[in-house]
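Single chain ahead, by itself, as structure tokens, in the form predicted alone.
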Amino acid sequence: MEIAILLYDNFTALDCIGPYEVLSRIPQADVKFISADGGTVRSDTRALAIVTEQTLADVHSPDIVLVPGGPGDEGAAADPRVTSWLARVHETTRWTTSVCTGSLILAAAGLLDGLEATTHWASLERLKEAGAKPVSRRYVEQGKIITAAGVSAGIDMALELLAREAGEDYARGVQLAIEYDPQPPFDSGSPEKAPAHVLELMKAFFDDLRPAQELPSDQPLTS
């Protein structure tokens, strides 16, 4: 089974690495990290780099496609090479999936028009503007498209997908093998659970982050 994980500059690491740890356990899985140009792609922290040994042109009919999110989602969504490739391979995939704001890239490829989908909680309105019907769930399945919410939700989605492909007991075994048993020290992993002041703090963070990303490439940042 060929699994293509699409990377782009400024992706969020756990969006792809979490599902990779799960999906790579599918029997006879052939996992490929790919990008539009190939070569090294850096995460949003700039501290992690992944070498993508193949380009979009090298991968023609993957069984599973996974698109992570991250601050670079807008650039990827605006790249016709990315959107045309997604639209093309989706015709023959078994599963087309996304994590976090990766769903906005799927939407840009025309794959989510009128469908329920999810994304990071701070980007649900953007998903609506992109033509989907945003849903606040850990992951959302619409036919062969599965979209996961923010970052860590990709692991949940991948375990569900693993169960579909290899059986529930096998998926349970992989969950045990990677010791995925979340017991966080704080119960603030969703807008509904987080203290109000923390939620406002993070809303301000994302509001400040987005305009900086939308600066034209020829406009210098000033202090």
The other form holds:
Protein chains: 2
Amino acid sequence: MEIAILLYDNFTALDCIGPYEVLSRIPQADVKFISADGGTVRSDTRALAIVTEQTLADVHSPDIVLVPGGPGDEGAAADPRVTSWLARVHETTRWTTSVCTGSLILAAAGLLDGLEATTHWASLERLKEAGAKPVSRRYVEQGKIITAAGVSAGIDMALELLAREAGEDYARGVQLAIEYDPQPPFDSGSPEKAPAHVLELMKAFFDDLRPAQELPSDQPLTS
Amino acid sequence: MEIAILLYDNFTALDCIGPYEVLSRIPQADVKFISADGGTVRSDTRALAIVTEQTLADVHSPDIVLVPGGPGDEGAAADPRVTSWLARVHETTRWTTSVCTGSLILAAAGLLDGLEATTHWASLERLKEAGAKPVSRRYVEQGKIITAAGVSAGIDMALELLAREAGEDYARGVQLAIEYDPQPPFDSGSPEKAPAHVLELMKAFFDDLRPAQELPSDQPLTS
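Moving from the form predicted alone to the form predicted together with a further copy of the same chain:
Below is the entire complex, every chain and molecule, led by the chain shown above.
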């Protein structure tokens, strides 16, 4: 079972390491971290560097593809090596998956046209603009495509996928092995649950991350 | 705020990447992945290689130390470079923390003698043998030492720590940013919640990982 995890500059680490920790426990899993250029790929904080030991050109027919999100999603979505590879391998995958804004990259590869899909809560509008039907759910399954919501949602998606591939008992065993019995000290993990002033702060934060995108196209860049 | 994440051969990736994703959002965080030898360090699946750009000798007074667990815990605990570094920097840290069997490494450095601490559920007995008072809780705080339970528990611990350092609103904002609103498809993440037959399977799995340790000292190695 070949599992290809596609990295790119400025990815968000937990997006891929959460599902990796679960999917790497599939019996006979052969997990490969890959990138367009190979070599070291740096995460969004710049503090973490993961080695991709193979390039996209080395991986031809993975069973599972996982695409994380992150501030680098636009760069990856604009890289024709990435999108053409995704479109090509998707023809023969068992599962094509994304976490967070990784779904924007799947969309750029033409894989989500007219399909329900999800992404980070702050990027649902972008997903619509990219041609999908955005849905606010922890993960969304459409045929063999599964898209997960923001960052940590990939862990939940991966447990579901593991159950499909190795059975529910096995998936429960892996949940126990990673002691995934969440007990966050706060209950603020979705726009519906966060206090209003915290939600406003985080909306402003994500708007600042993508100022150009938030401007209507007819608005001048200076006031 | 210097945050040192100590890697060693055969660490478990989610143990450190979960807290990393949270703690790297502390204002002015300077996160460093470090190891005894520097260079590339491989996780327990062998599929993931993270670059440690500095060695223990390069980092003298981190504010926060985080030690992940993993099958390589015994090797790390037996490395005097690791234990002497931990004992030394602990004198001036704000927080000294571990996830999963990382607490066994803190114990080997003499930091947990007589203190309450936790670890992966399958290693609580080992933690007792190492001189701590094992407790089954998601995370355990004793002065400036916080130990977290298995693998995914580090995310919960890190949110608590973030609240201490940057305030509860800020921590709630980061929880929202990483959309940490867990919705696992099963509820099998602790020995109390897992079905009995799944728990037995996983106990056998972890026993096989450490056959020598599970034998009473007076029992012959062959029957």
